[in-house]
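Given as structure tokens, the chain that follows is alone and in the form predicted on its own.
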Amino acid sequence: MLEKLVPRGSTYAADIDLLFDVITYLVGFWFILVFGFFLYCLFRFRRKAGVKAQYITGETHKQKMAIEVPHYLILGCDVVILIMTFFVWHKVKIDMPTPDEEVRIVAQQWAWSFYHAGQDGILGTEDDIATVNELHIKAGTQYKFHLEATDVMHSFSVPIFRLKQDAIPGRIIYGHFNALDTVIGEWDIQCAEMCGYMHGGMGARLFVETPEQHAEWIAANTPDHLKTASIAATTTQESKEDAKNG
């Protein structure tokens, strides 16, 4: 259901779409059947002239049994909630895959700041590329991403991905997301935890690219000198890989 609302944009999405609708469904079940049994009641056991109300306290077998039933029918449906949600927060939350990339998420009252890889590919290095509230992403590459906060509980939220993550002041969180190719793009981020009174306004914007437009987009950013600097380096480490290979 949510599919036709936000498309699905990360590997886990499916996952919690779908666990999304089993809780929709099993809850939808029986808010219908109460809701329903609520209003035949009402006609069916109205007021009537003549005809004295009933008593019931709910001692009898069948009357205990009336209770009973659905109580443990609706346990078994919560049973079934913790098991799903057991493997999709593993999936989610634990089970961090190897990254092809990181990104460092910075927030604070009110805006997004990203640091991205630059050519060399590796988080924390010279070549880094800064932005405010745009965040560039290759498609189908896994990265892992450090979350932290400079001043108030703030909430990293990307809903074509399916993942919000609350960032901590004093703590660096770690996540993980691998975009699809299927939302090439400009998408929405925000913030989904109150901030201050600019929290509404607290967006950015998400970038899911080609390989090819990622690579346009990192030459575009990175300053000269810096280019020529990694394309020296590039060019001494395959002088030296080529004299050791004879």
Second form
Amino acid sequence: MLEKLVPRGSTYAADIDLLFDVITYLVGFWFILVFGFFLYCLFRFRRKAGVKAQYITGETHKQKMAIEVPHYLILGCDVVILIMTFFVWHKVKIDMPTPDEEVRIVAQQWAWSFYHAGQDGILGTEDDIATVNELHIKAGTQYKFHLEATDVMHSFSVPIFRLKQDAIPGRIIYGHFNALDTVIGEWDIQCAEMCGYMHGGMGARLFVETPEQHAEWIAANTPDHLKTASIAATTTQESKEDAKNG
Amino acid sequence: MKLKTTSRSSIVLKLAFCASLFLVATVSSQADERGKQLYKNCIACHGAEAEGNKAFKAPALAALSEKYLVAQLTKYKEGHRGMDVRDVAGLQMAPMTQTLSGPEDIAAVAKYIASLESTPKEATLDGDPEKGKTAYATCAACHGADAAGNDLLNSPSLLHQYDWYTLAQLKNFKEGIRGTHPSDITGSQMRPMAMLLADEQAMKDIVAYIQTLSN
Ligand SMILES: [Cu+2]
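Structure of the form predicted together with the partner chain (previous: the form predicted on its own):
Okay, now the whole complex, with that chain kicking things off.
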């Protein structure tokens, strides 16, 4: 249902959409049924000349069943939603896949700062690329993000990822995403937590790039004096990966 | 008959002249109204009299010229200022320019701000105005011996400004937080000037001297 409005751009977007659909259809089914029955009763048992209204206390077994049966059926639906929610929540928020890349995201009134790991792929080094309101990522790459807020609460919302994560001052909140290569291009990022006067203007752009495009972008944004160290950095990264595989 | 025509056309001309005056007056007063209306978005931080507010790191604006205000608002809107991750206050200002839809709005709000009355601000830093006076000679070339600024050189007035703000901007220029965007021509003129100042104390001295010019 949702993918017709906003494409699915992350590995877990389909799970969120499925959960969304299940909730919508289950709740929608009961909504239509209950209101249909309600309206039916309104017309079927409307005031008629010569018919006296009945007062029903709802104490007989049969009358109670009219409440209890739908009650348990709805509870059953709740359990289905709950179990699904548990799995999706675990996949999106609890589980932390081994990252290929990391990115630091800092929210402030009313801008996003993104610290990309740069060519060495390691966050917090000299060749990090800091940008305002522009996040550049490689499709098909597992990212881990470090989300911070400097002043008040914000929320990092990426509609195509179906990702929404609050940022809280004084805390670093970790999360992950992996962009699908079907969404190469430019997308929205929006603050989704009321954060003051210009909350509505606190948007940013997400650039989902192919590995080649991303490498180009990194090269264009790395100062020349840091570029010479790239070979050394690649070697250390390879040995790090060897250690990980071994 | 001929005379009559002349007088008639002169009346028409006079009427047209009056009408055009009226039109100009209406249009410009509409622009003034628009400026006042737009400024309501700025009040939360900069105050009703554009007096600024330290709690929000918001500078006083009332003493700045219309031209300078237009230039800075345009820079913010186009991302030439307030787009450095270290510029916390600038990042906060930049999205505010979204409330201005284009050059007309920027001109209107700048005109309104420039029409407001400015007041001297109390000194809060421990600079030595005597030392600052000597160093200020360099600044005087553009900002004037009286620090009133010069629109022809795109240099802002430094009067009636908070010392903490002027200090913060000097630091921003020196550290390359402000004046480094390739399109920020006037900022890049100021940057090497700020780099002449050896340390924070030298900046405070100059600011302390500028503060004495306000009174
Ligand atoms: Cu926000």
